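A single chain, nothing else alongside it, follows as structure tokens in the form predicted on its own.
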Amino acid sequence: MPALDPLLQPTRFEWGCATSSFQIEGASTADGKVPSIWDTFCAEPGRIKDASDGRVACDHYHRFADDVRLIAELGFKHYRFSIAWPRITTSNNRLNVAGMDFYKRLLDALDQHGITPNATLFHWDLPAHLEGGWLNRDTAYRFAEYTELVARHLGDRLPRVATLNEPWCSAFLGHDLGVFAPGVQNRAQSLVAAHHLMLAHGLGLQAWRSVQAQTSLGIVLNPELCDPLTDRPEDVQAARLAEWERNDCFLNPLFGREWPDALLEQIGELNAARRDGDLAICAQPLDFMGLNYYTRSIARAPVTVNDAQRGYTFVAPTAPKRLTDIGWEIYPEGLTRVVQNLQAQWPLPPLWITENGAADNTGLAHGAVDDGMRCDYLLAHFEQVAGLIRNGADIRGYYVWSLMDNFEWAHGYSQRFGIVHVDFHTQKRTPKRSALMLQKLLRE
């Protein structure tokens, strides 16, 4: 059994598990809630891969009592959940109490367990009644107000806070390739879509600061590595500009900095969304970044027309390349280059990995899940955290995606990226093991 670096113990490194509340708190309609973006995509027919939906996904909004025990017993002190705009909001965007009043029994059975909670405001799951969704600068605003809401009702429990999860996927997934919600495929839209995002972002700062200045706040992004397929100069500036729409697009507006020419080039007669003062929004004070990383891409020069607007066509992974079970290519190092990149072009605060893991859906068997890819995965991948602090980084914690299976987005339920194995037809829980491997571990 391996040991955790002496970098990464409990004692001065933080372990948390992580989930976000579309994807398993179903009750899609209880108490009030209003449909999201995403109640609308699931519905509409091709859009998820096994027709599947989050109307019930891990039930979580009525076992979250037995789920916050398991994350105990488990050994996770810190706790990463997202709260759902739609549940705590009505279609007036006013306060849903019964929506409200689940999250302060979240909080209140992680205080029981001694667990740290760590919000995200919002992971994709907007509401359907803001009329054209991020596309509409109005949208900015409106987060805002629901930002101080829950500021105001849950901000005194919350010691970290960040506003949006991963803002590339709502803007490029959900507005380019239209393969997220809301489904639109306008390159120069999902670039407006990334600016309002970026401008709910400031004000969601200013207005959670201006209920509870204490709190440290910040923001989740998934910053892209992407290698050039050949050391052609078209293939390696394809490269650089897919990294410039995943990281250029977010991270310099968080540091009051332009986008790249190449970017605004693209919005056309859309620039009209961008106002004077806005790059000040954007570049509130932050208290600390989280990063996703899960694997890099490849690019090349242009195929398609489509691929043309963007800059780059990315190639899938080849043999005899390691892969997850959803077909991404397993690239530790590629956590370390990551962070290396970032650290030599922007002024980054102190550094969470917010999620890290892997696709592995090795079935249950005699009443086990014996996932060794996915253990394999994250012990390398702890290496890489260790020699990032090691040379200097100032990574305070890690939160392995996620604590059990769920509804995966456009995959539905074919994905399972969970330490802990859900049937999701008796939603019984069965800790695989890579949770008894991180449950051992946490507790030497």
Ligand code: FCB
Second form
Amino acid sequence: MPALDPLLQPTRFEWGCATSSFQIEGASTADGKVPSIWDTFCAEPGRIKDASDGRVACDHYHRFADDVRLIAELGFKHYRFSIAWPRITTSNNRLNVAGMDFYKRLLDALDQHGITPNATLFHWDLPAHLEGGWLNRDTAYRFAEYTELVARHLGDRLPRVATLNEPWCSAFLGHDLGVFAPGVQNRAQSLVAAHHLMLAHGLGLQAWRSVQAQTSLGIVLNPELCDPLTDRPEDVQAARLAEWERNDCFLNPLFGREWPDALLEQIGELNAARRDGDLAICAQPLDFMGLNYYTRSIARAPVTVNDAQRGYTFVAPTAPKRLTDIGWEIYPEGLTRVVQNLQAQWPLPPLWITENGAADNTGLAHGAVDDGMRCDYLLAHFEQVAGLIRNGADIRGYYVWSLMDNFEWAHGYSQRFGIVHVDFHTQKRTPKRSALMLQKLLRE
Ligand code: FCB
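What would you give as the form predicted together with the named molecule, now that the form predicted on its own is on the page?
Okay, now the whole complex, with that chain kicking things off.
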């Protein structure tokens, strides 16, 4: 039976599980909730692999009390979730009391079970009525107002708050590749969206601190580890471009640094969207940074015209590489390499691994789910975390993605990341072997 490295013992290291609002809550029109861009995106034919949506999802909105009990039973003392902006505000960006009450009830339940909340303010479910979305500078100011609202109503109950989850996905999957909401495909615009997201982060931190100075504040990123397919100079350059887009585009502003020239060239005349003084707003002091890590990428010199605009083409991993069910390479060493790569370039605050996990679609058999691949995946990544800490990295916690199977964005319900199985017809939750393994590890 595996054991936890002494450096990861729950007495000195924070263990949690993670979810996000759109992926689990359902109740998409309940109590005055307004549509998010993911509600409207799901309604467009062909956007979601299994033509599903988030209208019911895990029905967590109605079942949160049982779900919190389950988190406690599994032995977690920390829970990362996100607050749905379109649930707690009206179409005028005013408070929706009923929506806010849901999060108060959730916090009460967590409190009753001795579980510390770790909240993210934006995990992609942008209110659909905000015209232009992240392409409109005003959205950053609306985010600051929303942030202030949360700080006023929940701030004294939230010890740690992240502004954004993986802004790279909102910017580039949403506005360049167009596979995420809002489904735009425009390279220069995706860079404008990236800038407005980071501006929102900075304005949000200012707004929160003006209300609640005590909260530990940060952001959750998914930095890239991108290896070149070959050592040909054009492939090496392509891999660097991919990393600049994924890392420098977000980390540089956080520390008041300008983007690399290659990104400035790609944004072209839309660079006018980046105004004097913006960089100083983005670079607010950070109390922590959350890192999400799943896999690495391999890049080669661009092969299509669209790829030429971005400067790289990703090469899908194939056998003999080990893959999870979603097709992502299992590459635990990448976690160490990503952290070391970031440490070498930016003055990082304390780190939390805010997401890590695997799509293992093993189903129920005789009332149990034997997700051995996920167990191996998790244990291999715990080892990397322990190794990093041993070598001096300031990593304070680890959150497994995800508490339960849920709506996996453009993949719909076809990919299962949960350590708890969800039957989406009956909403029955069944802890998988990975959940029972974690329960045992955390108890010892
Ligand atoms: C991350 C997202 C999370 C989940 C996992 C699998 O990029 O933050 O919501 O979808 O991937």
